[in-house]
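Next up: just one chain, as structure tokens, the form predicted on its own.
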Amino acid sequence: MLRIKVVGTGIHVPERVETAEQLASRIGRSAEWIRTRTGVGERRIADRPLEEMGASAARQALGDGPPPDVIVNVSTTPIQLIPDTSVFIQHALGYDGIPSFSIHATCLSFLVGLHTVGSLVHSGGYNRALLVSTETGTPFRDLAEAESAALLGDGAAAAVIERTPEGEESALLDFRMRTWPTGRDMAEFRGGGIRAQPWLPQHDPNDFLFRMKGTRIYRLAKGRLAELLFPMIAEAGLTPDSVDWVVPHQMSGPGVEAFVEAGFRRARLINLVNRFGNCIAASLPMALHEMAHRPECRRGDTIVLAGTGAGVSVACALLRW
């Protein structure tokens, strides 16, 4: 158990909306196909640079409190390979001298960052940590691969973590993660690294587009996530029906709906897919921000955080709000 508390959350939602109808002709499918297959009715398209989106969400999360003593970028889409995206976020926030780095675990980046940085906060290594996930994946959609192109959206979210004060119960109660490299080809962006060098004769421009074998990754991840999730809540003395909130990575409409099929309450499941699509790593903290601002949300509530990522990786956590 990590005695940490999420003291603030923030979100940035771009103003530009792209509906299923607007995307349909570009990918050769109907709007109804997009909604039925992916659950996405519309998504947002980035209207500002990546670091400004992240800084906007971060300012909301920080509120009137003091600056953080560490800034951690928990995103998938980078501004460039070097320097790290967290440096640009710090600059956009107007800070100087704060240690900044990234934790990259594809769509699970925020959840892995919460556990990793939370461990440092719990141990006293940091007092006030800012996690920022800012994603602009829509420019890298492969429009010839209709299912993945219909999923992605842009957005940003942030959270501030501090050590839980004495007398309060907020805590990260459990965290579990597994990775199966047999799924390493199921969700890929090959460009940007040493594998696909743009100056080589065999360079393929399509390496700079996102590709995903959606059906295969869903089948593998759904079963593997259940193997982690149900023992975790059972060991905490909970059942799906007694968990206060479920905050998943917004992988797809069917992926989020699977939690209802598993026995979790629909009224306490945060589902943003229809409005925002899959905003990669930002989708889970965007959903957490949504939960935190629901009038029914109370300190002491139990929250399941869960998701999947390229690799294939699955992870889940139990948070006492």
Second form
There are 2 protein chains.
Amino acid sequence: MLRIKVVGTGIHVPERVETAEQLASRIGRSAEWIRTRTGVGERRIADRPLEEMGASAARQALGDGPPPDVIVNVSTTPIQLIPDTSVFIQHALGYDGIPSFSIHATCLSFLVGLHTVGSLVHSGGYNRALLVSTETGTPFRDLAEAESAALLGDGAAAAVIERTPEGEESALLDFRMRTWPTGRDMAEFRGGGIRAQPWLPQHDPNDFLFRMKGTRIYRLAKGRLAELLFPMIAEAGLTPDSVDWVVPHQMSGPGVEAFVEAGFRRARLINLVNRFGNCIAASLPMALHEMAHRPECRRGDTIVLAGTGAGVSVACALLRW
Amino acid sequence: MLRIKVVGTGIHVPERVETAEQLASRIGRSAEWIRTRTGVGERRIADRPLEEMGASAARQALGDGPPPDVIVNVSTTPIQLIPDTSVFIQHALGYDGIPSFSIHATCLSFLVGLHTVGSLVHSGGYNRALLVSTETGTPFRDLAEAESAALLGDGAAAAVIERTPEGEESALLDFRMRTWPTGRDMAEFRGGGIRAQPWLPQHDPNDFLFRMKGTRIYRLAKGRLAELLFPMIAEAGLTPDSVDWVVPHQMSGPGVEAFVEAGFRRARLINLVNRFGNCIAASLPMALHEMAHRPECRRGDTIVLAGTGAGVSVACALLRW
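We have the form predicted on its own; now please give the form predicted in complex with another copy of the chain.
Full assembly next; the chain just shown is listed first.
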């Protein structure tokens, strides 16, 4: 158990909207197909640099409080390879001198960051940590792969973590994760590294697009995640219908809806897929921000955070708000 | 203080050697200039995939012990953007199901990883963590920028961290870091992300090469690092000549030599620049492996780890072996 408390959250979604109707003809499907298959009614399209989106969400999460003493970028989309994106987010926030680095676990980056940076805060390495996820999947959509192209959207979210004050019970109660490299080709962006170097004549332009075998990844991940999630809540003395909130990675409409089929309460399941699509690592903290602003949300509530990512990885956590 | 112990280290250097003499004509300088300016007599050139280099170092670090319960890639060079490199390292090791992710802080990735993953181990999140740095800077050298092209080399290194057993005193005693985005253009690779998309007509091929303003970064980083390092060792009751080992990032020959000028003992300063150049994030754990195999190295020794990275970031740590 890590004695940490999420003291602030923030979100930034671009103003520009792309509806299922607007996208349909570009991917050779109907708007109805998009809505049914992916659950995405509309998504946002980035209209500002990635670091400014992240900084906007971060400012909201920081509120009137002091600056953070560490800034951790927990995103998949990089601005450039060197320096890492955390440096640009710090600059966009107008800070200088704050230790900054990045954690990359694809769609699970925020959840892995919450555990990892939570450990740093719990053990006294830092006192006020800023986590920022900022993603623009739009330019990397493969319009020939209708399903993933219809899922991806742009957005940013942030959270500020501090040690839990004496007498309060906020905590990261549990965290579980597994990674299965047998699924490493199920969700890929092959560019951006040593494998697909754009100046080499044999490079394939498709290497610079996101490709996903959605059905295969869903089948693998659903079972694997259940194997982690149900023992975790049972060991905490909880049942699906006694968990106060479920805040999943917004992988797809059916992917989020699967939590209802598994017995969690729809009224306490945060589902932003229809409005924003899958914003990669930003999806989960965007949903956490939404939960934090629901009138029913109270300190002490139990929250299941869960998701899947390329790798294939699955992870879940139990947070006491 | 984190009660962690480095229980194993490993290294992999490619067999293929490129000497200063072989590189000289390609960068329009003499071998003598390379040796004097950068301290690099020769470097290694990768002849195997990045993940196999990392797996080779990891196997040595793991030794006869059990598999790790988390694998963290702490490197700058990615294989591809999605999934992150940790997944490919796990696959090359023949494992499946071990949680894996990446930490990116450019040349400081291993040091940030030691602190971050050390916190996870200290606080009980994991019991046996594998950190792997694997780097191939060679394809990203800008031969028109003689200094950085003469510095970069390829290599990999790994370390395994466990909680310190009762009765032993191994620990990460201190860690300090600062990041100054005012220096974000001093060391850059502008490709690999949203900024320089290779399929756009306006992209610049130079964006896919590493560029460094060596003199500016050295001047900024040297003073900033001193401001962190000397208070850290003084607060621990140490002086430069009483520290048992100095294990720096191998930024350059003069960069490593600066620790002697600052009063640390040359005989206890690990300098691999002449043999291997600057292997980005792998440099520091390569030097740690070298230290661990010196006959004078004993459990209980005090070790200064220190370095600079793109950002500009500076960091230092005090480790009791």
